[in-house]
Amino acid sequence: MSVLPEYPQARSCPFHPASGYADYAPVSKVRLYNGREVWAVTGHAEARQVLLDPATYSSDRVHPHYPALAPRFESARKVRNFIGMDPPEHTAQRRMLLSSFTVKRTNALRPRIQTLVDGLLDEIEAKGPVADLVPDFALPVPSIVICELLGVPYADHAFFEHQSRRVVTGSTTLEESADAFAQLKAYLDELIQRKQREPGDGLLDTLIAEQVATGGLTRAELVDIALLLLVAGHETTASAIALGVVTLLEHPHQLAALRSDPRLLPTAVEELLRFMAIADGIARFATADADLAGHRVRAGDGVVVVIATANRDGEAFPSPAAFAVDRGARHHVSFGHGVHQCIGQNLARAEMEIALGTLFRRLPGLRLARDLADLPIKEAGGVQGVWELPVTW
């Protein structure tokens, strides 16, 4: 047994692909913060495997069994939502919101995601020619597209916003990570009651029309779906994007080629979620005994996909630490898999695609104004990504 090794990164750049990926053995015995030891699956096929099964491998976080990876795991079990729920009551909460989330609904959106970019770059360009493209792009597609989609005032971004960072963000402590989702959850109580006397057109008077009045969800059921929606709608897209941009300028040559031929872009997007890894792992437990990679995982042991690993599993994905906008990625974990994979994930390639494409189109200088060594990383440990993307063009 062991702790996962920390590899050193290469100093020109903090996101090149760790060159240690491949010693993982594809299952293995590790230690969390408290001592807590769990199997690390590392392997793409051996994610897969867990995920797919969610009778053997359990969601449910409020579960004394359920494996926290940082302190401030703990205040996400007073949050529940069909993200760490088992079936049938996951399939339930989920089947409320799929007709939301849809390629045919998501397409709708297309053409306002679209008008929403467009805007934002003309404001960008108008202020030029040095941009910071987290507070100015990255963050205000995926924000904006959320509050419009729930019917979440967009006047209220900077609270939810620096809210949903105390959430997710690696060096949160349990103390404001609880004070965060308690500051969440009071605000979206008071705003679904406003809903309730005064419906609007979102998604959120939607569910209250059809799931609340009809005893379908309770008011606090509610809430906490709408807590993980909004969240989780534009905190790793947020993220994506601005590391997409990253990525994408590292890689001059495979930009070249997105460029000559746009018809690449879904398949650059999938490359760009397979290669960065957004969020670190995805945690389960089992709830009986079970064979893994030639382990014996026994009841009750916690379980921890590491999707970095898995996304680089030589195995699934020829010369994995390559970049590769024309690679054949979809069948990454980085939404996870079977039936707790992302109901967002459309969503997400739709505003990817859009204002990545539409970013370098618009602005075909476009570059770096600070050393990639020097920009701000977020703390490992939550969600993946920079502070600040400073460019010029």
Contents of the next structure:
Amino acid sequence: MSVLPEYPQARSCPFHPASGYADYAPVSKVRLYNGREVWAVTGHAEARQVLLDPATYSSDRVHPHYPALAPRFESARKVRNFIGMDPPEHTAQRRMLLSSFTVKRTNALRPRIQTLVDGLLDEIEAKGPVADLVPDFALPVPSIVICELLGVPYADHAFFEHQSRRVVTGSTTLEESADAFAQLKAYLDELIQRKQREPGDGLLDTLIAEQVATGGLTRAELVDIALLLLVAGHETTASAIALGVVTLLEHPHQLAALRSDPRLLPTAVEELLRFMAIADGIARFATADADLAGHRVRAGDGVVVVIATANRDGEAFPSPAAFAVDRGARHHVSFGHGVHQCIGQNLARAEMEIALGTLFRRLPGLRLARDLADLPIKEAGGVQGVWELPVTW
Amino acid sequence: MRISADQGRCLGAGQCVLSAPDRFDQSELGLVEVLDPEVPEGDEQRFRDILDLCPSQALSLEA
Ligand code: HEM
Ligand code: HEM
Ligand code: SF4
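Show the same protein again, this time as the form predicted together with the partner chain rather than the form predicted alone.
All chains and molecules follow, beginning with the one already shown.
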């Protein structure tokens, strides 16, 4: 028997997918850390097929067949919220949140995000180079935004940023992630109880009034939803902003094109999302036998949709390895597809547009203060990106 | 052709509003609303591409 390629594999360049499974397109078997064999779906059409069919390809994270892509996934089984549920349970929870994430509501946050970004850049300029843009810029933008949206005190950010990082990092052990989840849950439970006594005006307060008070959600369910929003809302976007800076700096002609025509900003952000694919891959399991690109998938089989390679499928994106700020393609699967497609995607777009647009406008001489090859890259099997981003200008 | 939207399937990703804000909006509940369903002749492919981006297959074209 031949040895199967492993999933996940570490990237050697932070914005290119690991090359190890590109040869197995569009669907092939790979081996997980625990020896389990699962299907890797690397083609774009096949990725969409899986993600559009939640009846066949389940997201139920509690189910023993749901594949753990890394040890820490095992402890995620104790967190129950809609990212890990199938319809109709998923749909009922997601709908409770939709009104806070419409295009209109997220656009209304833009002036606040702009003020926040300007303030952070004032501090960076006042301090002078060298700045590490991860802690000084990329992380605080989404972290403050999601805190204000939820009604979580930003004063506690060091605590939950640290714990969230332990939840989404590839190398986190099972024990560490279990501890991080327990601490985040305890923190949010206490916060929610405090809000029940003294209501504020965040999304959590709305959900307490509209759902917990009426029996639509238990307090424990709200804790798990709050955990999802807090973690998903800042680690992903922080990685996308920091890696976006790196990607633009490493493609100077594209950066120049963007600078000469700032109206390209929305398509540039869309292309960054496609190209970087910071959520490298997402897991499902088959609930019934199914055909997938000529393969027979059996009920119970694990499936990993490899977002990073689906976004580089030449059938869907001409010259897929080229980074082109004017590509104008929105059919990438960086936010997933189907019923779980990212609820925060328009918030993420707004944060990326304002953060990157303002940064390159205010610091026209921006450049890396360290070679690309020496930037510490996030581990395989987690949100992708760089741990540090020293820059000068 | 006319655009038809199924609010029962919509999950509020807002892709349609991003693609064609003159045609789509989202209600207070975050669900799709079609502002103008008429698809001019010759524009069908553009709208098929827009509808194809909807992650919950809530939008379709009808004769
Ligand atoms: C309640 C908690 C959680 C929330 C809200 C959450 C949310 C997210 C979101 C939105 C993403 C980006 C999309 C995705 O790839 O699914 C993500 C990525 C990821 N999350 Fe979570 N997640 C949670 C728990 C976990 C847990 C418990 C683990 C592991 C134990 C985990 C592991 C990952 C990994 C590995 C990725 C990136 C996938 C990859 O690159 O292969 N997440 N998470
Ligand atoms: C660039 C930034 C982001 C990326 C790449 C990203 C990526 C993703 C992906 C791939 C999924 C689908 C997971 C799956 O199908 O299993 C997802 C779901 C989700 N994301 Fe994001 N996300 C980002 C930002 C955000 C933000 C800012 C928020 C919150 C405010 C957020 C909240 C969520 C939630 C709640 C889900 C679960 C949706 C559901 O299951 O219905 N994400 N995200
Ligand atoms: S794109 Fe589809 S899911 Fe998203 S708001 Fe429009 S109709 Fe609803």
